[in-house]
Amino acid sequence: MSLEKLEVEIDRELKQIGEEGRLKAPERVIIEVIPPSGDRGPRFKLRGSDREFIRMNSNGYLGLAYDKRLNKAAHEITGKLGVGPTAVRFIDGTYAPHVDLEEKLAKFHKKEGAKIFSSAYMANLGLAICLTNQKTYYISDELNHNSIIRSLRVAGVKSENKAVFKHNDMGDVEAKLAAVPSGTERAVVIFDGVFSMRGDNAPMGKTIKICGEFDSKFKDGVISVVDDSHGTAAYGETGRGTPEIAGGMGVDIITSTMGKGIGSNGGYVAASAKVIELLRQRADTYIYTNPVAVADAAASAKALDIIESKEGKGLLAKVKENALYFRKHIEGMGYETLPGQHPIVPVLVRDTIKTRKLVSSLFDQGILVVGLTFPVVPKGDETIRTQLCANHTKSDIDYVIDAFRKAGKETGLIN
């Protein structure tokens, strides 16, 4: 059988998703990371460029992947036990590093355990597989993350089990709580810790505070769920993210990732000791496909140590500063952003092809940002989302800022 009559569905689908405006651009390729030099940070090349960028769209907030540290755990290990697992978990593809790193993560989140995924999205969709049966009623926030919603539905969540509040209204999550249909045993509140898109954060003390009011309403309570990949080692003053800024140190369930602020690769749930031995036994995306390389293993529990140290808090200390240094400046620019303490920076363009034509400027001027568009975001709200990090140094972020000024008045957006 051939594809010729498949892809012409395909053509029709591609076409359509071109005419919505969805249709993603073709990936750039880095090629290189130069290391960081005197005033300057790292800078990456591209293939078909021979120009050097700063990159203002990494998730690796603390610069740790980059950390030679990291690179000599992975490399190390990797002598040692292999490139691959070679096998699921339960199939002995269980290594010292990702038991060593289990026990490490729950210690940091003050959890009594951990369980490493291959990814983030692979933990939440695991986790939500062993929190839900037919009794189960799950309240989220609008603006979750992807990885959330699909987990949902890939669980089987039917809608009559779950409702929508409005962005971090409070009021709309107790109206939830409060109308939960009888015979519902177990309520699941479930957010992100940071909204990527918009780097604002959940009122976490508060949602936990109102769990705790409707407890008593469920057999088996109301837990509450926290996705804190962005928040993750990179704000708080320790790197605990949102729950140490928010006083969600007692949320019962956070999910995270290994991808981002710790600089490696993977995701995890940290919880409670049995909810941990529920995800080992039940959890799909865990039980049938392998584990993340030791080398990924070994490389976050090192960023863990470096979290953990004097270092680390410098680390985290000097993002929060590069953070605040941008946005002061981009707002005594005139431009519009929401306020956050994140250092994901969101620039409000409110224009398709401003927010273009910004991109565009930024990228002849050797700097990389992602555009955020209709439908992406809703007409009106298109954004460029900016990502500061502990490795860029005040001479990279001046550079930036005077290429926003100048995008800026190219594109009629400010003065």
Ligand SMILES: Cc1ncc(COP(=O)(O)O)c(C=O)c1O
Contents of the next structure:
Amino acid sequence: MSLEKLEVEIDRELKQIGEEGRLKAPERVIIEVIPPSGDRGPRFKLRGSDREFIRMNSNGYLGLAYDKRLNKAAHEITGKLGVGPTAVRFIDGTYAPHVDLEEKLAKFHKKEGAKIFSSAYMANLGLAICLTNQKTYYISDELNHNSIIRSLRVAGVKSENKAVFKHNDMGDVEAKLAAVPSGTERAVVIFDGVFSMRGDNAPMGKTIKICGEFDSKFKDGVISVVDDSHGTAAYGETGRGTPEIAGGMGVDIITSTMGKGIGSNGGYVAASAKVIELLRQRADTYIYTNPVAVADAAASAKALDIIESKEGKGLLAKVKENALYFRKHIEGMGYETLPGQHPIVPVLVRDTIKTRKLVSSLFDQGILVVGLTFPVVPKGDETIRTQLCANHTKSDIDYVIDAFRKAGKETGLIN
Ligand SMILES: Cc1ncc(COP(=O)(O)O)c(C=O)c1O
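For comparison with the form predicted alone, provide the form predicted together with the ligand.
And the full complex, kicking off with our chain again.
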């Protein structure tokens, strides 16, 4: 036996991905993080280069990934409980930091319970497995994250059991709910809180109101689910994300990540105690796979303590201030953005070649950004996604603004 025959097929597949322009570039490898000092935020060194870069593509909105207190919490607990859990949760792979964190997450989101998963991707999949039966019908935003789209497929949701609504279009949510086929017992309206490619957010208050209006039509009701991976610990005065800023605190189920604003790693679901118990009993991506390391759990718990403190509110205010400052200057020099207040600031280029040139010019100036081109975004929507963090200093942001000015002029995007 050999892989020779399979590899012929793989070559064909990779060639096709390349011809479609979808081949991912080789990954850059970070070898060193230089801590902030003075008016310089953190700098990053890449393998094969002596230069130092500013990251404008990090999801670590509050800068907590490099916080010494998280590092200490992770280090200390690892010394006591070990590097890995050595088993899944129900076979004595449950350690104190896991359950302590679940309590904290539930409290943070004002829910009865929470369950942690190895990632938000796995949390979305576990939840979809648990909510889906023959009589479940999903209504899902067209721009939802891949983890939601794929989870519904993996959970076996048939095409006749789901509808996709136009992005953030509440009239369409209503129309889709009104058109749910008879025999449906459970409708699930599922959406990202913040849309990661655009930085805009779901109008959650309105969505929840509409769900309430249709609730009595279904035996199990209409269940609202938000994936707030980019909202948690990034958005809102207290970091409670989209529910906090869009008046959607009554959302039934929240899924989120600890790998972005919280600065650590892992995912979770926060909901009623019964939903959480169902996940424990039935979510394969919880039951049959190891939990995050205790280091991740302890670091996340420490991050939540910081977020809940005065200092945390300061970090949240700072990331907002940074985002608004950057946005104002980028728009002021003639770039197109999408309206919003989130630390994701998309800079619309609307051309693949120019996007690549801009990314390359910024790289040459010591800035890491990500260019989004077709098919990640529709043709004509090519964008550079920038993300502001609380640990970007004013001097860093001014430098990046100047670099955008230079790159924009070089590529003819701005005058
Ligand atoms: C909306 C959304 N959901 C889920 C995820 C996945 O998060 P994790 O890395 O914890 O699996 C992401 C990350 O890209 C995301 O943007």
